[in-house]
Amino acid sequence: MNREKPITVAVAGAKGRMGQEVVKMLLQDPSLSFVVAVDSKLHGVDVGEAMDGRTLGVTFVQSVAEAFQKYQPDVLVDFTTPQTVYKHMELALQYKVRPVVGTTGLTPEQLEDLTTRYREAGLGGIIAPNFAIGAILCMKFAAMAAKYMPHVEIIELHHDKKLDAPSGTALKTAELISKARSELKQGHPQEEETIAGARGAEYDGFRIHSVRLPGMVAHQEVLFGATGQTLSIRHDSINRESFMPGVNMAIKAVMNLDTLMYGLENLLD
């Protein structure tokens, strides 16, 4: 889609940690235009000065529903929490704004409520659970390998103020590998945690292990084993920029779908 005019972008989150890194993307972006924040705590307080001291020109308000009444902006960045980001979702379709969201927490079911709803509609948006690039390709470097190396378990580790576990990139990284190596059911048949979650959360027949430390950001390991050899899978978040690369390039591709795409490993070639 050819436009003359920045695309404009309404940020949910905007005070959170990773909410404030995409302001100040797209503030530096000139075929993108920030417009508004929304936080309930913050009604009519400007962004800049709520981030760093700085007057910016755009206020929040207290609700995405207000949001998209006051500005119609074309395109919802939703970085909340899992509990509020499907009804931000159902008032963006509501509105025919295009949602890029980075809240992971969304069960299944809500996943595919929200893909049909979006599909019938004709209306883009992207869910993704993880931003980073080099995230994604270890994704798809881990459905690659677990073809071949089938026996598998993923080690994800963040910081201590994250609220779901595992991560949603472990979760789609555990959909991707679950699609491409056959049905297998590893460990000892007979196998007993002595303490209750020792092997961690079992998904279709491998394990997920979440850590949770303050001074992580986001790293990921996806280990497999084979007779005499390991293969090692990794992928480290070293600060909240790395993500923001993956956000722009969200933001513009969401303005072409017509349909909710779910994770940003389908906009890479």
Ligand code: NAP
The other form holds:
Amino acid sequence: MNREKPITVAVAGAKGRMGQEVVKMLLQDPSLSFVVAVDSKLHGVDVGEAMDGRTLGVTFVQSVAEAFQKYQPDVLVDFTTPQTVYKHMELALQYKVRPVVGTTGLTPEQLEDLTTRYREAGLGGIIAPNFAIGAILCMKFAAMAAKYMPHVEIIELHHDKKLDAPSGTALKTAELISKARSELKQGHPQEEETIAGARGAEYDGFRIHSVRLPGMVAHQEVLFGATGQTLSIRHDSINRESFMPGVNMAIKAVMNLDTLMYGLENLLD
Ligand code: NAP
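The structure above corresponds to the form predicted on its own; please provide the structure of the form predicted in complex with this ligand.
Then the entire complex follows, led off by the chain already shown.
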């Protein structure tokens, strides 16, 4: 779609680690117009002043509903918390604002429910557990490898402020691997954990391990083993800017969608 007017964007979680990167990205793209930010504690404060002291002329409002009522944005970018994102997506549906959601932790039931309701309303949206293009490639390569090397374990590593485990990316990778490989219960049949959790979380016969440490951003390694050989596929986001080309791509793509898309990989050919 060729648009003469910039796409107007609201940001929920704009004061957070990801939200601040989204604001910087929006300000650099003349085809996008950052119109409002949501933060319950900074109501009425200029976003630029809260971030680096530079007046931007865009203020925080108290809630997503207030942002929608006052500014009628085209798109809501949401990087908040697993507890609030579902409500935000319901509001987006009510106000016909297209959501681009990076917040992880929505349950499969919530995802299914939202997918149905967005389809029925003919409203476009994108939920992506990972906006880094390299992470999407890591998932795709892992799914390709799983067809031929079905013995696999996923290790995801994140900073210690992350609320949900395993990561949305690890879950999505596991889902793609599961679709690609033949059914297989891995490990020794009599395997026993002498400390609970030692073998990680089980997903369809294979394991996911979550590491949380300061100094990490977002990392994932998918390990495959076969007779006499191993294969490691690893992706590292070394800073949060790594997610922004994907968020930018999603904001533009969502204007042409009429269903809720899950995963940035659907936008890559
Ligand atoms: P963060 O630094 O804790 O930021 C979350 C922000 O959301 C905070 O500023 C918080 O404000 C705000 N918030 C909470 N509830 C809100 C509400 N109801 N309305 C508006 N704002 C609200 O977290 P982060 O590291 O940026 O991560 C945010 C989410 O993105 C997490 O779910 C994380 O897993 C996910 N993530 C996704 C990707 C991806 O590529 N998809 C990449 C990295 C992270 P207060 O502190 O005032 O509550």
